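The form predicted on its own is given below as one chain in structure tokens.
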Amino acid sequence: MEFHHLGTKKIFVDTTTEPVTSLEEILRILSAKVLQIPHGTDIPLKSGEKRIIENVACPICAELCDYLKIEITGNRIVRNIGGCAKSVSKFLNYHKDRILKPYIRINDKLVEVSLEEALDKAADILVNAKYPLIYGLSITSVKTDEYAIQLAELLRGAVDNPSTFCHGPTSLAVQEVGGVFTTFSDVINLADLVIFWGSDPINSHVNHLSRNIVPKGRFIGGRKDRKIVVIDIRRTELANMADLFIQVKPGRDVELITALRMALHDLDIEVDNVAGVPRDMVYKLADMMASAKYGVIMYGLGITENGVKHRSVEELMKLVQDLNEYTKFAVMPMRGHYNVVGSNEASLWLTGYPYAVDFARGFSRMYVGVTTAMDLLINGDVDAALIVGHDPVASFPRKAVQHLSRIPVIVIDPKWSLTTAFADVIIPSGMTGIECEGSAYRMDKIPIRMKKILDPPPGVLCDYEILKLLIDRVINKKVGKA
């Protein structure tokens, strides 16, 4: 028997006999609408001429490394020259567990059909629907984005991203303060402090560090001249490697925030350690924050999704601009999703809003807490639900998903999931930075290309398409009804 200390509990952790739950078992107990999903489902490979393709873009998470060589042959990816161990996983097994045709379920079961069978189901249910729900678009193009808020719009629907539920306190707090960012460039070329708060790249995002803290600068010379520091509730892997770390109580961030802010500006700190951080501590970060020449606040969900939500955020952006009196520094949010950026941004510009869009009454609102994915779920107020390249079944709470078991349910995706097994309806599409193009935004907001390397298999068409077909049919009959 092993324990592990967290905090003052104790975890023991023990071997069991009972067996592994099975996927049917599993489904069985979210309620899915189907308890058998098709597999063996792999696009059939076949060798042929070989070629290598430069500086793609990788479709994993908001670092959208682009200098990737990706060597195949025949329709097989052999080789992944740059990409993270993930990336690698995702290029070299594109093929497999794919949804290679349109399906409709009838009588508990998924029955194959032609995609305009599936598109004519799927704009019956959202016509009939007073109040869908469209969700996902964060491993999709920001054209597919586009596509859905207008469809959305058209259906008087709800539109979201999962940045409500992880980095959607960065969009309020900005909304709320205002943000000084800054760009991987100015990172690598002028950062000399880096202080990376409730986040740990080397698991989240395995390029950063090579890429961005590393690496030479214009006026950097590298690690050699760049400290580290590491803010986070337990040693990670990173904190070993930092020049700094302090160990914080969980969900006391903005305390410490707060102490900095005070030290900052020559204020008494009273106490001897603020959320568990002695006051000795707190002053020697200040110190080293203000008299930086260049420092950059690298956050990730132990901020944004540590009890007080956008509170934390909005301290965080305040700090960063207290520290511009003295200094140059800014913040930069390590987003999850490879394109949750651009669906932000998209919303953004066409709503006003950067995700859980109401068009409810003809125009754009957002009520976080009301319009957002998993509280519309939650409280039943949505009767049908689009889901694009994403598996909410797969993170959402039960009582979510329990109510995707009693609505008619749409998704457009390249893989099989849990969320298929809760569908009416199946659309496949194309893998976007693998058989599809479009644009993707990093997470330091400059936008990516994204290059096709390979044709989606027979008969299967890019997201953004299907969007584009769902929209024509759904405005027809909305014209054929009225």
Given for the second form:
Amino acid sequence: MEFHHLGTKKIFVDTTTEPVTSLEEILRILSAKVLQIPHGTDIPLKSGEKRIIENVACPICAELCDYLKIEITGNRIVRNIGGCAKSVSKFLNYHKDRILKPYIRINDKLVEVSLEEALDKAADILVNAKYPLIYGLSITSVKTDEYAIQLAELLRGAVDNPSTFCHGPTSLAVQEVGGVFTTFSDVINLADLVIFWGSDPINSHVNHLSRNIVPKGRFIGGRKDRKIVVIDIRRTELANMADLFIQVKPGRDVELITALRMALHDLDIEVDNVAGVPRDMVYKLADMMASAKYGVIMYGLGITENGVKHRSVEELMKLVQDLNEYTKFAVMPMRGHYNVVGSNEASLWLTGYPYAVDFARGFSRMYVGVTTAMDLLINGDVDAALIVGHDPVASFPRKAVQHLSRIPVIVIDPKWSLTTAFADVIIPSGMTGIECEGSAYRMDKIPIRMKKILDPPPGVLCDYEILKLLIDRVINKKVGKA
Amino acid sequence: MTQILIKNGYVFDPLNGIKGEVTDIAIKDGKIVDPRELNPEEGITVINASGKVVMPGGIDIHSHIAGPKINIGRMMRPEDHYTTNKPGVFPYIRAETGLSTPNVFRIGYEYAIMGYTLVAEPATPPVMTRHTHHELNAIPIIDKMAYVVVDSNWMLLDLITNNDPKLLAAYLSWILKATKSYALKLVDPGSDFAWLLQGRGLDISDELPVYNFTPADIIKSIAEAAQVLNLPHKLHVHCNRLGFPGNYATTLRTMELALNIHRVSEGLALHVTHVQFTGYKGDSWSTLESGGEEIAKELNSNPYVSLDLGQAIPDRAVTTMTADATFQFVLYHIMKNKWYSSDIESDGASGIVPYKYKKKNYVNTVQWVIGLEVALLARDISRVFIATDHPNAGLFTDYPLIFAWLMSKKARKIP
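Could you please show the structure of the form predicted in complex with its partner chain, as a counterpart to the form predicted on its own just displayed?
Below is the whole assembly, all chains and molecules, this chain first.
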């Protein structure tokens, strides 16, 4: 395969004859505490009575499709109708690689223990830590998020969720200037211009197009009545189906947004070329935007995570605010994990801040770059970590991961992951949306009920129940210590 | 079994006509009982209230304490939290933060300290009400409830077009049941629909885009459905043209609608909310006057409406938040600062703009006067509720100030 980047050299991707790096090797490179994590531990499946459950919400991405039909026989999920490939894979393989018993690490081995022992050890770690970090919360229900934040407050630690490295800048932009947002139904029924900027739903939110762009709305026809514009640094799959594709130089979106604002305000753009986009194209796009009846910019990490930090999103919000002088225009952040929005919302109502909340002084503070999980780990500020429903080892930079190998780590998760190789205590939990019910928030902030369609494996609790037990233990131990 | 005896307080109980009698109140298992029913052998907690007033818990009929709007307010205003923190006390008292956008714990604690026991969140779009309940659940101590916004719901507008009152009432009753909310709310009736389609607002007799009826028809249809459903709090109305000079005329016409509603149920037919914002006389900001007198006169002659004040508090920095997206767009142009707006499914829209009331600002001074004028000129004070439309015109923690202004001429002179 061959990729072209503006202003960069050609990049070739080719097949190799080198052997695939083994899991053990990866764990050794990352200096994991345990090199052999048990896997292949599946829930034994038994066929039985056939059931079809309708309107199931999908615990994958923030599209939160809530119209799935799931067919079950016994405890085997046999069919998922309406879900995308990712959704089908999650439901049909829910039983694979499950953590079925609590574990404690002794030297480099994980040893099976009772839930009581695991909770006790976990509470000991947390109570004895000076400044623990609680991280995750996006792949679980808001109830779990609420307990996790309460625990952070009791321990005077820090609590963070994955918006710290995805749509956190969206929150920062809202803190600075506000914004104009919309929801799915308005897009379906009204939007005649949809701009995908630094996002590629064909790969990230698979059902997004068939759900929001293709259908006929009340005041607009289907796809043929909507103009689709794709702005990205490379010609994505989505660009091929767009009416207009604009290629912008990597990391320079903010220049293009500023130029669009200038065009809207009838200011002269003096350069011929803005961030790789010809001046005429800037005027054309600005005109398209201002003359749309209801426009939406669906932006992704291409906007939020580049060199200018939250300045691109801030400028984007201002652009949309300006566009509302002419017409109706809004943005929609294409959020990732299915409940990352919920983790922001719960954090807001409990602490006043959406992420990176620190309780070292007994009240909430948010310092991006200081109390964000990544910085706390890279700078070695925290001396224990509790990971709930997330796999930071798979996504954090090496330095942050290495700190996890130096401090005690507690992992609450339904499945074996890279992070479990760094754990001192592992407590298994049920899968939210399959074995545990709760609420999750869609990317447009609509709360959706996650259903329980199967029982968790014997002896396994939902993560909010585990956190509740942990909170009780922490209170008792702290009172005992005092 | 818990037994409590509150001794020697001045007891006020409007429902039973008790006005300041010194007597004892006994509570057994959460219920007020005759003091003779208490069993001393099981242990009684005695509270000495001598020299103090013992009264039923306060009810706040309109205060934005939960839901998507207030949560976005929290996100949008980190500066509102910076100097307002109070650490928690291990293990049960939680950390507090925020003034105009307080976190759930401050809301519960502050209301309880003021003696309020029931607070209503006045605007939650049906599709977002699950979120509202998450927050209401998280607020400690006090009882909470929510009113559901129904004015720009497309399905409902269709039902009004079809002129089928029975189906309309059934739909509203389903919404109330499905969202577990207490009452129906109209926010600038029909305007969010016009905002969504055309980016504009509506006066009470302007025709809606697409539909050939007016906001007055919406109010009337839903008020009559509320009669059929026999709701305890019939209809909570935020009038059209809120925030525009001359809007007191719209408010008067909204109140007059209550006279024409076919009444089949007991109680008041309409509640006009935060009347201060819709009591502007004059045709521009520079000629603004108080329409409080006219509104009070209408209230005195119209027995079917009640209202709350939305009292403005001078020198108070607030976060305005409302489902009236149109007006927030106007306010954004006045403030030229942050503006958040969101269209919400086919249910409505909302806007959030930070604001500050200034003592030396002419308009703000008139706003301060309107609320007080309405309350002071009203003859039946049982139909006038004190509120600041928290956090729009002031904070709920400012209520003691309003009580002082209403009770004392001297206090009114100070600001």
